[in-house]
Structure formats: structure tokens, C-alpha cells
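Okay, so here's just one chain, in C-alpha cells, the form predicted on its own.
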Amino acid sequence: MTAPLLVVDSLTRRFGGLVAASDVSFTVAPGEIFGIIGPNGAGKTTLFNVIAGHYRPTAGRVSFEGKDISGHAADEVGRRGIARTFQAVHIFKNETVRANLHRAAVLARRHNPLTWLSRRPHATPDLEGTAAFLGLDMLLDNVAGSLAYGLQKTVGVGLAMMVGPKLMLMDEPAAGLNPSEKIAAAALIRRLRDERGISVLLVEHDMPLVMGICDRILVLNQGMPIALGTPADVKSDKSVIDAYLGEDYEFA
């Protein structure tokens, strides 16, 4: 049996009295899409936080590709194959595509100048080859601030990508798209593991996409776990119906 690639156990998050996260375990296997949906204030972005370094974890330990990574630094949970992109655009607006996917590939070497080749020959930034795989081959000397707004966060995920990831944590990936551009994202993101074998952690309210791609489903309400399963287990949970989707929701 495949070892997981990530282990969040029992993983708990407080900021004085307020408790975030309560508890929490899942895993995410090598080659798998596993969503975090919930509603506003559940825990998401509070549990990405932690695992991404940003947060040290109250209670809990997160574990990466076997080693315990709980409350490392972000440029060290980076170094060792977690990436990260945001619900708002996180990019160089003023610079071009090109120079924004060449900076992500100098931060990534800056910050392990020694070893990134020697402990991770398949993370050889490819500029080029990213920007194929993106469609954005033909913006490379575009301003990437005069993108369209998704553009801009396909070039997100390309600073993502630079890093040379194994899982990538992606929030909110649909927010502030069109129907079309999220149709869009929906198969960037399965292309990303087919293609590129980059496992995938999401956190995202857009149902439809969420169902439609994930393979497993984390349900937070209030920082606590209230389901966990297939799409199909999920949207048939009655705790997830009452906390979340509601009687009357239907599923595109």
C-alpha cells in the first residue's frame, strides 16, 4: 500500500480563546485531488495556514512525505515540495509573465542554492515548459497585471509550479471567475496531477467544481471534521446538508 504524502493528525489551531481548528486528521495521497469545503469561518484557511507554515500548529503534527514539518517555516515547507497559491492574486502585477516565472524560479534555488538539484533532480525549473503547459506561452512579454483577472491566476499557479512541487495547496482556484474560466481551472487542475503528478490539496465554495474533481472531501463546520469521504458520501451526509449545502441544494 502507497504511504500518504501528507498526514495532518489531530491537528489543532488556537488564537487565545478562539479555537480555529479542532482536531482535524486526514491524509492525502501520492497522485490524489482532495478538497476542504465549509462554510465562512469553518477552519479552511486556518488548516491550509498551518500546513503551508505560516502557523505553527496548538496541538497535532503535520507530516510530509514521512517527516513531521509542523510548524517549520514556509520557505522550509517549500523547500521540501508544498506549494502554494491564493484566492486573490498573489503575482509581480508590473512585471511580465516572464519575469514573474523567472523570479519564482530564483526564489526557489535562492532558498536551497546548495542541494535543490541534488535532492530534487525533478524540480528543475522548466520557464518555458510551464508556460506551454499553462497557455501561457504566447503572454510571456505580456504585462501580467493587464491580464485578464483569470489569467492572472493561471500565472499564480505558474509561480506555484516553478517551485517545483509534489502537492500543491491551492485556495479558493475558482474565486472571481467566469463560467468558462472555471471550466477552465477545473482542468488545469486535473491536468496537474495527470500530467505533472503534482497531488493537490483545494479549499474552494464552488460546488459543482469541488464535486467535480475531487476524488476525497474534507467537511469542516466550526473547526471541527463533520465528514469525510467520496463526493458522493458528502453531498448524501445529512450533517452536511444541515451545516452546509442546505435541503434544496442541487449540484450541477
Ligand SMILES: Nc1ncnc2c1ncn2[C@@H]1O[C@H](COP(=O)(O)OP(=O)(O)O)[C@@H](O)[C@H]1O
Contents of the next structure:
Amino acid sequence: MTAPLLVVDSLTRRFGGLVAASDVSFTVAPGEIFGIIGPNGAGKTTLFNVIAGHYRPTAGRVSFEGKDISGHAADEVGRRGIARTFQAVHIFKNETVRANLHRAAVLARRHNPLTWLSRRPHATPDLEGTAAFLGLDMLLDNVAGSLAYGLQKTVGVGLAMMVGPKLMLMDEPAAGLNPSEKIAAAALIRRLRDERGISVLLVEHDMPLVMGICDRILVLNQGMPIALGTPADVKSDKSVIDAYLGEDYEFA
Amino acid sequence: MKVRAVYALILLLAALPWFIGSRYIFHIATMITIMIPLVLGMHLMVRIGQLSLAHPAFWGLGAYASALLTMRLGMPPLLSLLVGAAVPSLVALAVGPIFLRIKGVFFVLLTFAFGEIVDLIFQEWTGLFGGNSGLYGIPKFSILGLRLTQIPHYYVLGLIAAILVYLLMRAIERSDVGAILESLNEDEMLSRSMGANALAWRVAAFVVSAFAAGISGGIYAFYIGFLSPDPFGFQTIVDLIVMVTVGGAGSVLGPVLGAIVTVPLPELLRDAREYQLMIYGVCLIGFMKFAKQGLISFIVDKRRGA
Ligand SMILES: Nc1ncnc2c1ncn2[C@@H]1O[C@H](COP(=O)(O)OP(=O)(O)O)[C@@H](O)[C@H]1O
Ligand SMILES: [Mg+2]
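Got the form predicted on its own; could you also share the form predicted in complex with the named molecule?
Expanding to the full complex; the earlier chain stays at the top.
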């Protein structure tokens, strides 16, 4: 078995008295699509923010490629090869799609003012190729903020791709999309893994999507992990059905 | 096209003192060129979303440092101008990592307090800075054996510096560095997630902007030939804010227009000194209400810049 890419070990994050994530452990293997599900307020976004370095963990550790990154700043985590997309659309709305992708590459390559001193520049993917991969090649000169919502989310994925990540954290990539866009989003996530070799850690509400593309799934409830396994395992887990899915939930 | 017209107009205005030939007009024109690097330095910070009230102090640090380097160490003026401008830069490098962690109104207050402290040091450290009675006997500027003795000489020096700093700021704005600074300002969380070290970039901008202020200070010191802590205090903060607001922060050309329009005002309003602040106030309110993007917005659309 290959060494895991990401290890989350007994991670806890409190906000005052509220335990938003409690003793969460899981690993993501290279090439895996790993899902995190749970009702609203379960702590999924919090978990993302701790892994991505926006919040410090209260306890526990995160390591990436065997190195401890717990409590590292967001930009450091980004430079190590973990990119992320956001639950709300985060793109440069006033700029063209091309300028958006260009900016992402520049932000990654020239991450501080003295990078020109370093001998080996950070390699970033080809802009046109990335746009073609995402189906944005005809829209490169359109202002990003003027695109349809689904396309704006795709631009967000493009920004994350342009930094050349090994792991992409995606927070609800299908939220707000129409059914056909959701199918396209699922296909895109698969292709990120299959064609670009990017592992994916996914938070998503859309059950058919999660069940359809994830290799393994972690279920959170009120900050606590209640199940971890393949989609089939999770679907039939008694505590999951009780806590979250409800008796009458229909899996697709 | 309109931008070209503005460049042409500025060139024309810049040539005006030679047509009029009055020393007084040359003096005002020289003061305009001296304020341009300073206001452009302040503008760079505004572009990254940080209103710095430390810039009059940086201006003063550049002025005293350039003067003292020549007076005490006998450095050639051109060298003391450059080394003197590096002094506020180094101070910005030292305090930047602390100040620039802070945003919004607290950054404004912190830089204001910093400026007051520096101004106090200018006043109290009389052994070095001459205190309130001033620092006298700053030698004339000279370059390649050429001594600048007349006001028009300093006007040419000021013009050259203003143009160089303007070109530098415009190059920054149009380069990848400009894109990085703008990205950080627009969406810091996104930019950081892609690897950008926000604090390091902000400090870099602070250092460059302090250097521009320092250049202004050095030329000011050699031109006036006498320094007192007076100009490096609160009044200049107000002047700079008026310049940026009136000219418009959306483009590098904005603050240049702001300086051209604003610097002559106190001279024109000489008989109405007590109304000056009031007129400033009315101008500020007027622009914020009717032309938020400043004069420059009448010339270029605010996204593309000049
Ligand atoms: N910055 C914060 N400060 C205080 N409480 C927070 C903060 N972020 C999240 N929480 C709380 O933590 C819990 C988990 O939230 P979140 O991680 O956003 O859940 P999810 O993404 O699963 O819907 C919620 O109760 C939320 O109110
Ligand atoms: Mg969430």
C-alpha cells in the first residue's frame, strides 16, 4: 500500500465552547476522491479551513506527504500543493478568464517578493491547456463576473488548477448548479483525478454525486465522525441513517 | 485618446513656468514636482487597500537623512538623496511586518501614531535634527560638478524625479507585481490559498512607497535648504488625502493630477488662509459625493487605468 497523501489525525477545533470538529481522523490516498458529508453545521467547512491553514487546530495534527503542516499559514499550505475551491464563488470578477488564470499562476510562482532570487521557479500548468480542459477556451476573453454561475465556479476550479496542486479541497462544488451542470461537475472532478492526477477532498451535499464519484466517505455529525468507508458501507450504516439520512432517504 | 490629451496638457503645464518666467511660478511648479513622488507613494498603499498616514513622516525621514548625510558625512548630494531615501524604506521594512498585519481603521490609527512619534523625535532630538528652531545650512544640490543654485534648476530635478517615480509606479501597476497586489486587495483569502504571502507583498509595497516619499523628502531638503519638523506633521496628511481623493485613486495618473490641482491652492487662497481647511472639506465632500473616482474618472474608465 502506498503512503497516504494527507493524514488528518485526531483533529479538534473549538470555537469558544462549541466543538466544531471533534477528534476527526482520516487519510486520503494518492489518486483518491474522498468525500465528507454531514448535515449543515456538522463542521465540514471548519475541517477544510483547518486543513487549508485558515484556522489553527485546537488539537490534533495534519500532515501532507509525510510532513506535519498543522497550524501552517494558508499560503504555506497552498505552496505545498494543496489548492482549494470555496463554497461561495471566489474568483477575480472584474478580470477576464485569461487574466484570472494568469493571476493564479503568478500568485503561485511569485509567492513572495524575493522569488526571483530562487534558482528553480515553481512550475505551473499551461494556461490554454487548462482552459481547454475546463471547456473555458472559448471564454478566455470574457469578464469572469459576467459568466453564468456554473461557469464562474468552473473558473474557480481553474484558479485552483493553475497553481499545480497534488490535492484539491473542494467545498460544495455542485451547490447552486442545475442538474446537467451537476453531472458535468461530477465528470470534471473525476477527470481532475484521472487525467491530471489530482487527488480530491470533497465536501458536497448532493448525495448522488458524492455516492457516485467518491472512493471513500467520512460522515460527520455535530463535529463528530460517525462513519467512514466506501459509499456502499456508509449507505447501509445504521448510525448514519439515524443521524443524517433519515429513514425515508432515497439513495440514487 | 483622452489620456493622451491629459499627457499633453500636463506637458504644457510643465513647460508653463518657462513661458511665464516668474520665480514664484517656478517655486509652485517645483513644489508640485516634489509632492508627486510622495503622493504616488501614498497612492501605492491606497491601491493595496491600506491608508497610510505614516508617509509625511517617511517624507521627513528622507529629508533629514539626505541633508544630514551631506552635512555631517560629506556625501555627494546625489548619493545622499538615494541613500537618504533608503532610510524611510528601511524603517518601513522594520515596522511593516507589524503594521501590515493590521487592516482598516486600526492601520490608519497606528500609522498616524507612528507619524506623530517620528515628528516628535524631529522636534526633541535637537542635537541631530535641530529641533523646532530648524536645521540650517543644507548645501546646494550638485550633480556631476553642476551646482543647482536657481529655482528652475530644482524644478528640472523635481521634474526628472517625478517622471521617474511615475514611470516606476506605472510599471509596477502594469506588471505581474501589480496583478499580485491587486489580487491580494480584491480577495486575500483566495490569493493566499494559491500560495501568495500576503504580508511579504504588503511589506514590499510599503518599502517601495516609503522610498518614493524619501526621494521627495531629499529633493525638498536640498531645495529649501532648511528643515523644521513643521511640514512633516498633520497638515501634510490632510494635503495628501485631498490630492488622492481629488485626483482619483483608480489610476497612477490620478494622484499626479491631484498634486497639480491641489499644491497651488494654498497660494491662490493666501488671503483666505483660515478658509483653507474649510475649502478642503468642501472639496472632499464634493468629490466623494459626485466623483468618487476623482478627476481621473472623467478621463479614463476606471477599470483600465492610464
Ligand atoms: N469562525 C467561527 N466562529 C465560531 N463558530 C464557527 C466558526 N466557523 C464555524 N463555526 C461553527 O462551527 C459549526 C460548524 O460549522 P461549519 O464548519 O461551517 O459546518 P458545515 O460546513 O458542515 O455546514 C457551526 O456550528 C458553526 O456555527
Ligand atoms: Mg460548509
